[in-house]
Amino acid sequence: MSQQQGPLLSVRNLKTYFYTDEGVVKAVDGLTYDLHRGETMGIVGESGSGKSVHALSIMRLIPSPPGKTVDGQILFEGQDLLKLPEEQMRKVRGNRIAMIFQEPMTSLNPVLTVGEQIAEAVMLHQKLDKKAAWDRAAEMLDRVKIPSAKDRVRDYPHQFSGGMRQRVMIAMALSCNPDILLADEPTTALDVTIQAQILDLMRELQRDFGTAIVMITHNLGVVAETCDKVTVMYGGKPMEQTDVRRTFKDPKHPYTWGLLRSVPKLYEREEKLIPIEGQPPSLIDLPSGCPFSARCPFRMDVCTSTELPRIEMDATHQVACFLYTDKATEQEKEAARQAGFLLSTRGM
């Protein structure tokens, strides 16, 4: 992984809200991270944590109304995408920054062949003629290991299996050699064998093209296998951010502990999984302070009344939790240390 003098993508205090009749949905509320060229950032959390909305915000695909990015910056090579005119943004979207959407069958056009859909993007962004664009479409299908790619380029989406449709989506996203690939749950609904093949394929293509990847997932196994850095989100907010090793070996946030404890281990068959009690909060009526407070076993009075702090454990590890401030007693801090220590010794 090569890191140039600065990040390729910088998300700064991103806030994307939806204004509904019931109230304001704070889908993303203060997300910040840096992504360097060739790096993979994992965005992990339960459904409704803001993972997909953050990606759509980067692509400027938030439907308005009711959605709006109300604050923050999305700096791509130093240029704020939120301030670009739509005409310039279209030159970035699908070309410099591409996205694999969550469900390929609803993202692919059922009345166009897969070749037409890939060639359309190539002709638009790469300015190739029709024949060259179709050749590129066949080449990309071959790159993602679809057999008989030159023939299948004329097939329709319904003629492909789920795993093959996902490969088509990857081929389409990478057809213009993007600098950044936003992968929104790219292995959802695939069996584990196909899932492994898709992840291997993405790693191979990343090595070949030098693409930076934002891997959006709820699957910690995918995070462990593919990511360099991890952002754990809950209730639209980043709870913990660090490198992938420390996410599993030295997690600090109670929500991260809860996620890790709920993952089964093949070599610990007798161990009982510990679910996170309760349900995620409504984003319309988020509690004051920490959104995880209602489900947190280490909850303190300050957690429900004060704005979340952003604690720098060190230069590469940030956590949003009052356990690491002077608001927590020594007894509370010791209980948290023990919980983190026990988790780190389980072979995560």
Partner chain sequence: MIRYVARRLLQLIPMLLGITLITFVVMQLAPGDFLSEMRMNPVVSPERIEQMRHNFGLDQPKPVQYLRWLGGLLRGDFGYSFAFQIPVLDLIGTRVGNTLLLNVSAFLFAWVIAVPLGIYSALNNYRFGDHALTVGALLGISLPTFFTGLLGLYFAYETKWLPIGGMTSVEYDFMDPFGKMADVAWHLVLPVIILGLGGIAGLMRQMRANMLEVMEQDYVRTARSKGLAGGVVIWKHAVRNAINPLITLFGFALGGLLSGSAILENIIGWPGLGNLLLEAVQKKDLYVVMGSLVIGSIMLVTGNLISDLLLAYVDPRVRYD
The other form holds:
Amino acid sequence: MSQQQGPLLSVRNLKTYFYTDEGVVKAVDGLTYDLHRGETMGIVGESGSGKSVHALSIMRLIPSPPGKTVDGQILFEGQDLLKLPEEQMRKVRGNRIAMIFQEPMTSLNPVLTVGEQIAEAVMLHQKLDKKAAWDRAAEMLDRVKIPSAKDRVRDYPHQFSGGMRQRVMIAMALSCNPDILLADEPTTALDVTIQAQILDLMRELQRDFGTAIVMITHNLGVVAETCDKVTVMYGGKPMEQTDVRRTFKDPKHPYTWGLLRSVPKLYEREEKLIPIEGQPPSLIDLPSGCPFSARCPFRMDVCTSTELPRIEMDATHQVACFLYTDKATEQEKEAARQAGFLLSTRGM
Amino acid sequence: MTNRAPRGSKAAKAATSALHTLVEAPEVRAESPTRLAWRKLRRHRLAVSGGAVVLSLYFITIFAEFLAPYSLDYTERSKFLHPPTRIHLLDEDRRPSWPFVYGTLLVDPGLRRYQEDRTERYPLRFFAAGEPYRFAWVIPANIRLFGVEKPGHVFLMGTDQFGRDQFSRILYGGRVSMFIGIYALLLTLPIGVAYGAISGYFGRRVDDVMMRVAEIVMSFPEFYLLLALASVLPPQIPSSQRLMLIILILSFVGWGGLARVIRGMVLVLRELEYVQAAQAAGARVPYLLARHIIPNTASFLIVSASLGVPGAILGESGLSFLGLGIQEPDASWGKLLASANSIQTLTGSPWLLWPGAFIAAAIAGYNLLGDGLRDALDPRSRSGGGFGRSRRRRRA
Amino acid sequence: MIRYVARRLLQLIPMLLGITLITFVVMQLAPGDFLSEMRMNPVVSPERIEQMRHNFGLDQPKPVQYLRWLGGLLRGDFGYSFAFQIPVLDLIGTRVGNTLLLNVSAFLFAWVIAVPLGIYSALNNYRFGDHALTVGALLGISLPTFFTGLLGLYFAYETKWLPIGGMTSVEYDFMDPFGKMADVAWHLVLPVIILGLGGIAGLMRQMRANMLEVMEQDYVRTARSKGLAGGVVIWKHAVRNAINPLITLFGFALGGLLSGSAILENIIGWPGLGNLLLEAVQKKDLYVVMGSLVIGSIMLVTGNLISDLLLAYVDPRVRYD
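What's the form predicted together with the partner chain like, now that we've got the form predicted on its own?
Let's see the whole complex now, leading with the same chain.
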């Protein structure tokens, strides 16, 4: 259990496909990353880029059929979760790895009290008796700063506001003191002011509990605020992976550039936001090559025909783009460099 | 788009919306909704078979005169409660033969036991002259699909207490049963729709009063009300009038539920912007209702129509079964089934249950069809097009 | 909650008024009155008929007649049965009990069978078992009670396994209380199965649809993400949510049951309210018809009220005040 043994969670070439009537949807197609103890990693991407599916794959909660994790490894403390029998996996879920979801309004069971919903996980995993589990539930509600927590354990979800429900979800997720928290767009459905409160709360609790967090979001602001490192996903594939500073200061992938340029800046008035042209690809029967190629201003012939490479810029910066291979001409590389330079001078 | 960050360096909300504008890409379908629904319906095997059952029932009742070997009131007193006639394909020497029937003799009047008389042999005749009838009410004709020469008889489903051929009477009686549902619907639908639309459109006090009234009608157990209403039908009126009154009663009992659902839909629809736009442009209420609001309830109406017909069929059958609907000598399936409503007759002559099977088939056919229609017309339905069974919400 | 109940009860008053008014109007549509048939009878003298007209207030204007009848209802006086020569309430009283016994038993039977089948069907969505149950349910809905009732009787007669109709055996009067109960229960089996059958089909399909919807809800995924076993997720988290909408169907189902049982009571010779109503209709026993109609509606309205209260009890989101 010591840190020297390597990453806490190591996802290797994860592939989760959905087999639908209209074809195979490659929701996650070759995702690789490491997560260390206490670290926060952001996974950024548009809707449909495979962010949530990857989290459900780790939890092994992909609805099957139609979904199936067809390849790869999910090494948790060195053990491949994909090979665990279901009973063993249940002992991981909620206990060692917990998850919170995007929709606090619908993610809590409306007919059970929040205390019951927290306590049932505690009773299951910590082998506490009912009394102790409910005490823990009240304690957790208190930890997530829900006022008069002792009374509110007996309340039902509909008696809480959206932000309060997300606090309940966080309390529930952290109630068994998990090693990893998978946070799937935890603030997307909330008002902006509440978002900030929830993020502050998560940071604080992370400090106290030492939980590693996978922060799934399409909000670069959230990433900048909370994450240590970032994986940018597109079309089920990781496009660029590096630490948070370099994601904003020295991005290498044209898609990351596009993402950053579509975000408004506070101090630059009247600047036009530049959307990324085109639509995200349909994930059905994707062609080989780069999924972003159809929208990429630097597209080359090679992008649609060859298997996408994973370039190691250095030990902590990986980019999946042909611009950094010998397939690109010097002119093309130069154009890309300038675009990247322009972007990085805009500051974030 | 010149969105600016609403708060600090976080740029949170704006980034979100920017990404959303990138992302929201409605899938474009070239197919019209009607064609899509039709395609989905045809893929729905149960609905197709239900529709086939319904259509063939209408077919056989429309062409009853031709298909039935006897007329509605043809009576053979000596052959009362006669079991279904056996049609032989092998002669006495077990050799294949043209289909034929034997004559029968009543051997035990008490137990109503009939025995085949091997000396009388009548070959089945197809497209032969039989009882005369008028085709389509006008053209005199006497060609019937099948029959045997007199004094032989062919009773495919046996006879009733008076010696009338049950199979023929089922075919004729099916007219009442199968069409009464449609007539009742033609009455219920406009009443229910108009009532619900008016109530929902005007809302407030009008809605309050109208819905209370509808609720009162609905708070009677349906069949209790049917019984009470049927009991006030004057006994000595011509059967055609009686039929019309029964249709009236059936629709009176059936409009409430429909009105309530339509009202609910109208309440939602009238708040839609295009309706309000039309209103602002000075469109008048009847026009608004007819042009903009009611058409939007169409798919619900189609489904409730296909599910309302069997309700009316059931109502008429139930009334006639209890002797409060169609009167002798007219027939409907419910009326015919009433012959079986006595334990002695039933146990001695179980073939009298046949009309019940026809009622069940008609209702099952309509239910299967309605079920399929609901799936086909419901954009959220699971079966049929789209991702079909494997459709799941995927998040990113 | 108490205030809600009180308000609902208050709302019943105009409703019941409406019910009685419609009942009265409907019965006035009948050609002639119930004395018409007596007039045909040479044994009854015209003076006697005049006297009866006066006694029943039939010589009064219609609104007065209605108010008199309504006033009687409030005092528990439902009028007088001509056919049975006893007060209507005495007649209806025992019949209501029998009808309730039959309907409540059929209802419970249907629920006990339908809910697990619906769950099974949903969990085996689009597999063979689900398809079979779906088709079976659609056919089950389509079988009218008067058909299944006759089939059931025929079955009982052929197999001799079950009593052929009625509510009690011939020796009923000589049985001890326990034996009487067992006897009635034994006679209940057939009609309960027949009546329950139609309900099973509808309930099962509803339960299946609810369950399918609930299983895709976010909170079910949350429950799984906590590491709960599949059974706990289904029974504790999904089923409770899926059953709630069925409770609102309770009132609706009751209306269907009462309607279905009206004919079945006739076929099977069950001495219930529906059977009484039919007899009364055939004999033009007006006050009995009116009384049965009103009582039948009261049963339905009460059923609806109970289902609303039940829903408020089981679903924390529904709170009335």
